[in-house]
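One chain is shown next in structure tokens, namely the form predicted alone.
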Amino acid sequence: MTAASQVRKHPAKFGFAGRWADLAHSIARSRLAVLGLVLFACILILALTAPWIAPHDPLEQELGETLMPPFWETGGSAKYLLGSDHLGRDILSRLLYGANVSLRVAGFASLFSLIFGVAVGLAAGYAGGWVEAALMRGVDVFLAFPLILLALALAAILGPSITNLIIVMTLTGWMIYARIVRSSVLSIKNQEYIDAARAVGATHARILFRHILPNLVAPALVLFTFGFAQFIILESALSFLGLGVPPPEPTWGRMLYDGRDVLTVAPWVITFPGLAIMVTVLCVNFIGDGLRDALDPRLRRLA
């Protein structure tokens, strides 16, 4: 049986499924990407199972057991494996619940930014003319403001809550998607296969969703990973400043805020949430680097 007949007999194997299998194989060649995937999967599992595996209620206060050190230090106890904070709350339990909140907020904000940014970039790049000019000038207006200042202003206006925090992060993160997608669409829509689709009478909707949008998956996916890492940091910064998730809900940023006054006497209160943020962001960035290398044919040829 010839290769051509195999493709005709099993198109999915050599089409969509084959591309994803090739992508997985390419990512597997990157040790850092694999390490990031494994560690991030562990963090995600811990975050999702926090209500069942956390040793204590993250809001429970034991005022007689404040600032307990981790169990391996002098004065530590197996009751608080990573120690307790200034209100006697278990740091390990708050880390697990904080992971749930932080990853959920960053995930939804990244998803909504992706959807809105891709829609704007797709419309601007394909329509052209005054539509493109109007949409991209709106992008330029948002990009003219420093990201953190824009986030602080929006958070102060809307008030602290998980829903408002997701809205704020979405409004400050969609612009990069729009710019990259618009540039990609400008390149793709002038390709010969797009002209062929128009020649056979394909509608604009079919050209957009059947021929252009699938080619935007690669850059959008890479942007999503890096945006996710950025949103984890932004959520932590806003929560640290009191404009993120309101207390007593535990988040990594709020834990950093709680530990700022006891840094010299109980450094573990701020060390563990800081490490959690750093490791999670590193893992996501490793995954993003692996995806970028796997999805860019030029980089794959150099590997």
The other form holds:
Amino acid sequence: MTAASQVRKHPAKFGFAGRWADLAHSIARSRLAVLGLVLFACILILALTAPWIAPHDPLEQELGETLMPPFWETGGSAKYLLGSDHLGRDILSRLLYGANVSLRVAGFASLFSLIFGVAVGLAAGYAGGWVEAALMRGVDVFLAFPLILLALALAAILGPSITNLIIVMTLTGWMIYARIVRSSVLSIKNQEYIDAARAVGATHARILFRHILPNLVAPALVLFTFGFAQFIILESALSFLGLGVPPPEPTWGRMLYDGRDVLTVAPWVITFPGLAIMVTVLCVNFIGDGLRDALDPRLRRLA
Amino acid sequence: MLLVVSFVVFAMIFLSGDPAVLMLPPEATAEEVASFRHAYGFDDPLLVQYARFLGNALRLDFGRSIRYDEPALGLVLERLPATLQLSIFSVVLAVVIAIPLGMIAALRRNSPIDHAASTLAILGQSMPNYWLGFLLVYAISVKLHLLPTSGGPGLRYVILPGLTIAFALLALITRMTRSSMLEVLGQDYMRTARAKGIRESAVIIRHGLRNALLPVVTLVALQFGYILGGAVVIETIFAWPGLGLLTIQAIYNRDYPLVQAAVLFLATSFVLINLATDISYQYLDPRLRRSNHG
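With the form predicted alone in hand, show me what the form predicted together with its partner chain looks like.
Then the entire complex follows, led off by the chain already shown.
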């Protein structure tokens, strides 16, 4: 018996644990989401264990062995399983370390966007009045720039570093949370149970955190997943333009940048990081689709 | 709204540190820095500078590019046709393929075409599109020698970057057409139309497609704004001489007047496109007037 079918026997459990069990059950029904989850877990494990499993130091240059093809092509060797780049660095090792950096950047940026966006949306929706007007104008200003352009301009101003990259991405990612959270709060705020809580003397903080916030978990989680996928692509695009993670730190985008000049002679240098990005984003999107269908089908239009 | 955008663009330059120090070579003397500051007015109070920036911007004067020593706006406008050519080519290409594809996918639900369309949509959403650009360059230019890798303008040059941009767009539009069409197919007026004895093709096209396309039109219009901004990456890969390439080079060269002009121009077009879309959307379908937020 799988965990999912056991959950089915007790679907009416109340409280926190019950809710998560229901969620797990609904996600388990979507084969793609499960596939995404499993693959993503594998990628995460590979990224975290990179220092132990990578065959080479990702920064070590072997200038006598540059642009070696992968082992299955003529001229390739088992020393560089996926070949080497223009400085003779092992692509497999860089891919593993790069996963670590790329996922970390995307993860932190998503987390900070979530926190900041939810805070703004919560404040705007709950406070109303001029606070709401001011905050939502702020959202509009940030939305007035095409995302990549905003990121580009900010990255150019702040200069390339991992911390700055996370700041840039957070600044471009928080608006959607603020919008969704605000509109959710607006619809929740006037419900009877909120009036009831207020009538028995609950403080604003208690109403916000006990009665409103739990309702926002579902949409926020769905947005978080899709945001994470988007950030992986954004990181790679910025690093690719030379405005993301500075060298020599390996990231997937940086590897694509390094490979573009040798495309004609060594296509494998860009093939593997591109594949890594695609597979990871695909997994995260599958998870997001599964979560959305499980949690709140009304969010369908967002993706 | 545009006022605030203009302030952000103006502020960009100051967030990055002393512009005089940034723009001059490191070996510049103190007098050179001072005279540079004076020449560009960087020694005035910020508000005065902003007022001047805004006043000049309203008269469409963004100052002179430091690198090219030409009016910045002129340089931007010079590059605009190339970017427009590329964007329009990709949008048309994407629309021409995606709308019939999405429609067929909706009509023949769960058929091989439907599955192919959803696979395409998922791929387009998950692939970094500049990576696709590289793959296309490698396959079509390097291996098959069919098309040039980069340069332009000209039809032969626009195909590869156009395809690259179109692919991501294609995915989105196909998905949207399909789901919108499915929604429309279940409506009562479709049954009514059939009951009136209208030919099936006319029912689908005149009653179905026309209604299903409303959200698609919005999507395309909104995406058009994103393409203008997103062209930066694609234009870099294909060395397409458009606005995006100009912007990124200006950023690399720390040519701030040019960056400001380009960013302000793109952001303004983006705001105007969104505004036009909002207006046309509400005009096309009054029912959606309220659900348009969020």
